[in-house]
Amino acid sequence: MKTLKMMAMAIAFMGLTAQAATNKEIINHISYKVILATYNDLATEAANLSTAVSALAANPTTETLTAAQNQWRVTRIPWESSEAFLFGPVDSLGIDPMLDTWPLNKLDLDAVLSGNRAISTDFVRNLPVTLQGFHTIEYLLFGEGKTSNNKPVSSLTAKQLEYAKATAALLAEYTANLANAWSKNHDPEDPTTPGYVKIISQPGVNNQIYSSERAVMEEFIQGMIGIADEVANGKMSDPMGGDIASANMALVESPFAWNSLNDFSFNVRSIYSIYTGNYRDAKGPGVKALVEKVDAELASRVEADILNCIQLIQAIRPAKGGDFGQAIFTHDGRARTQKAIDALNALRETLESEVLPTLDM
C-alpha cells in the first residue's frame, strides 16, 4: 500500500511539473505576490520608521537612536527590492525622487537647520527633493559616514530631531500613497480608476496601458535590464571613477549608514523576484517559467547568474570594516567591485540578447 501511495504521489508530481505556467499565471503572480506585496511591505516599514524616529525625537537616547537606525535599514529593504519594477505609479506620481534622491544636498540642509523656520511635515514637503527622503533621514541618524557611521546621540540637535521626524512622517505618507495607487486607485485625480495591480494583471485590447500579455512580460524584462544596468554602470561605476584618484564618495548611495552594498544586493534581489516569482514566502511562477518553455538551460543559467551577482556584490565589503564607499579607495576593493560590475553587465547582456527574445518564440 505504501509503495502504491508513493507511486501515485510521483505521478502527480510529474504531472504538475509537466504543466508549464501560462503567461497569465506568471503575470498574475508577479503583479500580486511580488510587486503589490513589496509595496505593501514598504508602506508598513515606512510607518514603523516614522514611529521609531518620533520616539527618538521624544526621548533621544542611545537605545532610541539605535532602534531608529535599525528601522531605517529595514525600511530600505522593500524599497531597494522594488527597483526592478519602477514603472506605474512610482513613476507617474513622481514618488521615486521624493523617496530616494541622492546625493543629499548637505549644504542646503545645514542652512535650513541653522535657520529660524519652524519644522513641520508640510514645511519639508515644499522643499526640494534633495532635502527629503531616505538619505536625509540617513544623514541625520548616522552622521557623515566617511570614517564612521556611529553617530552619538548627544550630537543630535533639537532641530535635527524635528527635521528627521517630519521627513520620516512624509516618507510614510508617500509610501502609503504608493501602496494605495497599486492596490486601489492608481490616479488620485480620478477616483474611478482601479489600482495599478488590476491594470497590469488584466492586459487586453481595452487596456489603455497594456494591450497584450506580451507587453506586460516585456515591461517585466525591461525592468530587470534597467536595474542591472543602473547598479553596474551608475551606482557602482560612477563613484568608483577611472582610478583611486577620481573615486568620489559624494556619488555613493547610502554612504552615511554604510548600507550601499545591501542596497545593491536588494536591487539584484528585485531582479531575482521578478525572474523566479519568489518573494518572501511566495514561490513562482516568474519570468523563468516563460524562458523554460524555450530553453531550460538558459532558464537555470540566468537564475545562477543573478545569485552570483549578489554574492560578488557582498564580497566587495572590506574585511577591516566599512562598505562600498571605503572599498573604492583601495586597490583590492576596486578589483572586487570591477568583478561585480562585469558580472552585472554580463547578466544585463543575457537578459537583452537571450531572455527578451523568448517573448517572440
The other form holds:
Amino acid sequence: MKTLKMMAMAIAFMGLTAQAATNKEIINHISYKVILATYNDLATEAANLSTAVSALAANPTTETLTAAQNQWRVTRIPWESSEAFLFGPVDSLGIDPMLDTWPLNKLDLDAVLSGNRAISTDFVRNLPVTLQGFHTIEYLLFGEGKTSNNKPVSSLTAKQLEYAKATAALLAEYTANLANAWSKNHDPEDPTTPGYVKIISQPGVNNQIYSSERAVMEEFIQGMIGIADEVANGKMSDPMGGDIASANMALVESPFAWNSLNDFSFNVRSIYSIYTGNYRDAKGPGVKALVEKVDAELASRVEADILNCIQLIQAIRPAKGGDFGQAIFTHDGRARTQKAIDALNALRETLESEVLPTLDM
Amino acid sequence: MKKLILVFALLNFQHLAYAQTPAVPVNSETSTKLNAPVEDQKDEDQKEQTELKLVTTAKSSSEFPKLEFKSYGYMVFGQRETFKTVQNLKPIIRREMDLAEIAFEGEYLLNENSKIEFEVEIEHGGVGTTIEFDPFEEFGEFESEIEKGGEVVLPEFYYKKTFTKTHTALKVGKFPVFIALGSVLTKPSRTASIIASDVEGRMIPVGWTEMGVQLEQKYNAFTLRGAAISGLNSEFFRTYSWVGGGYQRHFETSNADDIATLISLEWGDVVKGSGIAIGRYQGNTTGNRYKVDKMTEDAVVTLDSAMATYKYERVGFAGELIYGDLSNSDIVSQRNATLGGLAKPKGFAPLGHKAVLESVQLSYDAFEDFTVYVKAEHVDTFADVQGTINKNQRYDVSKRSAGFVWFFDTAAFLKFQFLRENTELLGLPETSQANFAFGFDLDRFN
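I would like to compare: after the form predicted alone, may I see the structure of the form predicted in complex with its partner chain?
After this comes the whole thing, all chains and molecules, with the earlier chain placed first.
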C-alpha cells in the first residue's frame, strides 16, 4: 500500500513537472506579456493624457478638466503597475525620476510660474525633475489636496495650463522613449542595440547583462522584493512618522489627486503580475510556476499574501472620505496602515527567505 | 635600527613638524638658525632666499636632500537650520561634528635651487574600508566595503625649480590654481574665518589644485604666472556647484584632451596678506568628457577673478570677485540630463551661462592673538542663462557672517562663526548657522 502511494505520488509529481513551465517560458512570458505590455500601455495612456491636457488648455471647462483628471488617474495605473520591474532602461536612461519624482517642489514651481519666460516642453525639460512628471501635472489638475481634490476650473491660470500642457507632452515623450527602449533599441546612443525585451528574454553566455536564466529570474524576484520594501517602509511608513504629531503630508505620494492608495495597490499589483504572469488578458506563467516546482503550498501562500496586501491597502481609505494623506492623521487610519505595512514586510520576508532560495533548488 | 630611529622620529612629531629635520646631526649654529623664527618674510623671494641661506649653512655638515615638514588641522562643531522636505519650509536645527581636515605639508629640498613640495590631507576623518567574505554569493565572494566617508588626498605635489638670476620659477606637478582665495588661503592662520570663502564651493572646485606646468616671473613686487593645467570635465557640472563638480577627481587618471590655461598677475603677496591679484582661467571641457560622442559642441569655462588681502596695522581686508562664463551651458545641461549610472545628475542638470561671486571680509585685531571679523558674500550661478534654461533664483545666494579667531596658544586656535544665508527664491526662509572650529597651524611658529 505504501509503495502504491509512493508510486502514485511519483506519477503525480512527474505529471506536474511535465506540465510545469520552463524557466525560458516564464522569462519569455513575463518579458513580453507583462513588462513590455505594461510599458506600451503606459506610452499609450501618457499620449492620451497629453491630448486631454491639450484639450483642457485649449478649452478650459469643467468637462475638459474632469477628462484630464480621469486620464491622469488612468495613466498612473500602468506606471505604478511597473514598479516591480524598475530595472533596464527606466533606470539606465534615468527615466524614473523624470516621470515620478516626489514631493513636488511647489516653491520653485510657483517661482517659475510667476516668471516671464515662455513655457515650452524644452523649457520644462531643462527644469529640475521635481518640477516635471506626474506630480507636477497632478498638482496643476487637482489643486492642494489637503481638504479637497476638486480644483475649480476657474482657478487654472493661463500659465498653469501652458505649464501642464508642456509637462504632459514631455511625459508622453519620456514614456514613448521608454517603450521604444524596451521594444526596439535599449541604448539610444547606439542604434544597433536591440530592445531590452530581447536582452532579458535571451539570457546566455553571450548576453552581457544576463548570463543565465537564473540571473533573469533573480532580477524579477529582487524587483518584487524592492517594491514591497519601498511601499511598506518608504511610501507608507515615512509619511506616517513616529506618531500623529510627526505625520508628514509632504511625504505622501499623489496627495493632490488623493490617489495614494491606488498607487500603492498597483505597486503590489505589479508584484502579482510578475509572480503569476497575469497582466490584463494575459495569464501566466510567472515566478509562481518556478516556486510550484519546489513547494506548491508556498506558491499558493505567496499569491494569497500578495492579494491580501492589496486588500489591506485599500482598507486604509477613510470611511468619511479622503485618502492615505488623511488616514495617517487619525488613530484608526494609522492602525490600518500599520497592518498593511506589517503584511507587506511579511511578504517581503517571504520573498527574500523562501521564494528567492527556490532559484537554487 | 633604522626602524627604531623612524619610530623615535615619529614620536617627536611636534619637533619634526615645524623644524627642518636634518638627516644627520648638524652643528649647533646651524640648528639654532634652523629653529629660529623667520621674521619679515614679505614675499616668496625672501622666503626662498632664507631657505637657501639655511640650506647653504647646513650643507657644510649634511647632504641634500633635506626635508621640511609642517602641519595644520581643525575640527568643526556646528549647528545649522535646514528643511525637512521641499514642501515643508519650517526650518529645523541639525547639529554636526566634523574632523574637517588635517594636512601634512612637506618640502624636499633637492639642492639650492630646486625642491619638491607636497601636501597630504586627511579630510573628514579619512576613509575606512574592510574586506568581508560573503558565502551567499555564487561561489563565495570577497567584497570590499566602504565603511565611512572622508578622503585622503594629495592636493599638492610639484617640483619647483628657481632660476635666481632671472627671478623665474618653474613648477611641474599638481599645484594650487591661483584664481580664488579658497585655493590659496588654505592654512587656518591665513584667514580669520573658518575657511576663506563659504560660497566658492557653489561655483568652482573647493581648494582647487590641478596637474600641469606653471612658469612664474617676478619683477620687483609683481609676479606673473602662466600655466597649462588639466581642464574640467563638463559631465560632472551640476546645478548646485556649477563647474565645481567638473574637477576631475572621480577616476585614477584625468582626461587631458582639453588643457586649460591660467594667467595671473599679482602685486605683493596675497597669501601673506599684502597683495592684489587678477587672473584668468580658460579651458574647454568637452574633450574631457568620458562619453565622447554625446556632446560635440565646445563648453568653454572662463573665469576672471580679482582678489586682494591687505593688513594695515590692526585692520585686515580680504576680498575677491569672480566672473564665470560657460559657453553652450544649455547644451551641456541637455547632454548631462540623460547620462546614466553614477554620473546621472537627476534633478541637477540645469546650468547657468554666467556666474558671479563676490566676497568681502573685514577683520580687526581686538587684542593680541584675538581677531574679530565680519564677512559678506554673494554667489549667483544663474546670473545669465542660455536657451530654455530657467533662471533659478534658489542659486542666487547671499551669506553674511561674523565671528572671531583666538590663538590661545602659539599655534592652537579657536574660531567662531555665525552665519545667515538667504536666497532670492521668494518664500524660502533665511537660515542661520553657527560653527566652532578648534585646531592648530604650525605655520605660526615661523
